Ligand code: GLA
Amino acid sequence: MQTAYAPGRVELLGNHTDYNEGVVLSAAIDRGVTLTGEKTGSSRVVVGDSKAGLRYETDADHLAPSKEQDWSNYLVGVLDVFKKNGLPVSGFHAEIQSNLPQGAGLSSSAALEVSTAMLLQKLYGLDLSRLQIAKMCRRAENEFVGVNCGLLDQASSAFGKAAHAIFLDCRAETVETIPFPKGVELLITQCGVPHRLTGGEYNERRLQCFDAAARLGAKALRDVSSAQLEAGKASLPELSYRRAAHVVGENERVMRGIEYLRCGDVRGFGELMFASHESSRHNFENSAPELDVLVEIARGLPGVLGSRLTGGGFGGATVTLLEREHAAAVREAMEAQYLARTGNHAITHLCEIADGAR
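Can you show how this chain looks by itself in the form predicted together with the ligand?
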């Protein structure tokens, strides 16, 4: 028996920048997916989560996405991509254990993919770099699951480092880790509206971004500065302008955010998070009323430095940066005020920034 583990991630700044060849700041968190498994000695593949009553069986020589058991696609898709890359892999058995909430925008899907890659690597004695793993897992999500995500989730899960933020440049495909300031905590708050990226909005936003870049004569929105965007504003449909403004602004906020992290300016960093959320709400329209309420509540609480939606959006969770000594009080107040205002229960997680896959 072998085990492999891959964490979820929280996106700190740089929303929807990854597939626009841009930059992102993220962190791996101390919640994730553990896989325990072994080779089956044949092409038989059995994956499951016995606690959740899930089990799926297939043949490594005839792989195709499952519609009925779509959770299995995250694991089987990685096997499929490994095979397409000519790697010597075949049947395996894997049991899933997870303490990562699903549908919260914390990349439980990437954690499943990356943990599968780590397990296959152990079972079949492969020697892949973390970047190769992240890229193959992204390909599994793109081609087998059918979500055209960028590299953020898989790279964050693969490259996480305790007490460090991850700076990912999605064009250069480079990763740098930056020490995260001390004395602050990250509170993740699920709004209770599950986020579903297979719902079509994600791929639609992606196309709108590509269209805006083309209209601006740029290879990607990565190449557009806010000054250039303002100069081209008159020639853009209003919707394209707002979509572009979000991505261009996020890229710039990431670069400023790095400066703030380097000099320990957590207030400055927090303000960028609030600005990021406002841009999601107004420009990119990937927020949800519940997420807006959470950010608004956070903004009014002592000790809160910043708050924004994290990940794809359209539901899911917010991430709030706060001073450690206020953590317990903020958490309590968030839950109570959210319940009072919406009638829904928020689920909160105080997270540590943790190491990546192993």
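We have the form predicted together with the ligand; now please give the form predicted on its own.
Since only the chain itself is given, any partners or molecules it might have are not part of what comes next.
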């Protein structure tokens, strides 16, 4: 019996930059998905979560997405991509255990994919790089699951490093880890409103970004600076300008954020997080009133360095960067003040920046 683990991730800066060929800063967290399994000695595949009452069986020689048990597609899709890459894999049994909170935008799907890849590598004696694993897991989600995601989630899970941020260049598909200042923690706060980013809204924003880039004569918004955007403002509809302003600003905030981390300026980094959320709220309009309240509360609490929505937006969760000695007090205050202001219960999770898949 073998065991593999892959963590969830949190996006620190770089909101909706991935499909604009931009840059992102993320971090793996100390919550994730563990798979325990063994080869079945045949083409039989059995995956499940006995605690949740989930079980799915299929044949490794006849793989197809399941509509009835779509959770299984994240595991089986990785097996499918491995086989399509000519890797000598076949049947296996795996039991899932997860301590990742649901609905918090921490990418449990990528953690499940990466842990599956790590388990298959161990079971079948493969030698794959972490970048190969991340790319194959993304391909599984794109082609087998049917979600047109970028590389951020899988790369963050694969490359995570304790006390380090992950810098992903979405165009070059390169990953670098950046040391994070000591004495800080992350507070993930679920607002109680599930993600409302539908396919239509997501695609609408993609098209608005692509249109803005084309009007500015650029291949992608990655290639546009703030100065160039301002110079070309007259050629853009007002909505396209605001969408572009968010993405261009996010790319620049990521690069400034790396500078702040390298010189140990965690307060400067936190201010970029606040600025990122304001841009999401005003320019990209992918926040929600509940997320705005959480960020506003966080800004007024001692020990908070920065706060912003994380993930796609339209509900979900915020990530708050805070000084470790204030963590318990901030968590308590966030829950109490949010309940008082909205009547909703916030679900909070204190997380450390942790190592990646293993």
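Residue numbers count along the first chain shown, from 1. Note that the coordinates shown come from a computational prediction; the quantities given were computed from them, not determined experimentally. Rigid core (definition): largest C-alpha set, two forms, superposition within 1.5 Å.
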Exercise. After a core superposition, would you say Leu261 shifts its C-alpha by at least 2 Å between the two forms?
Worked result: no
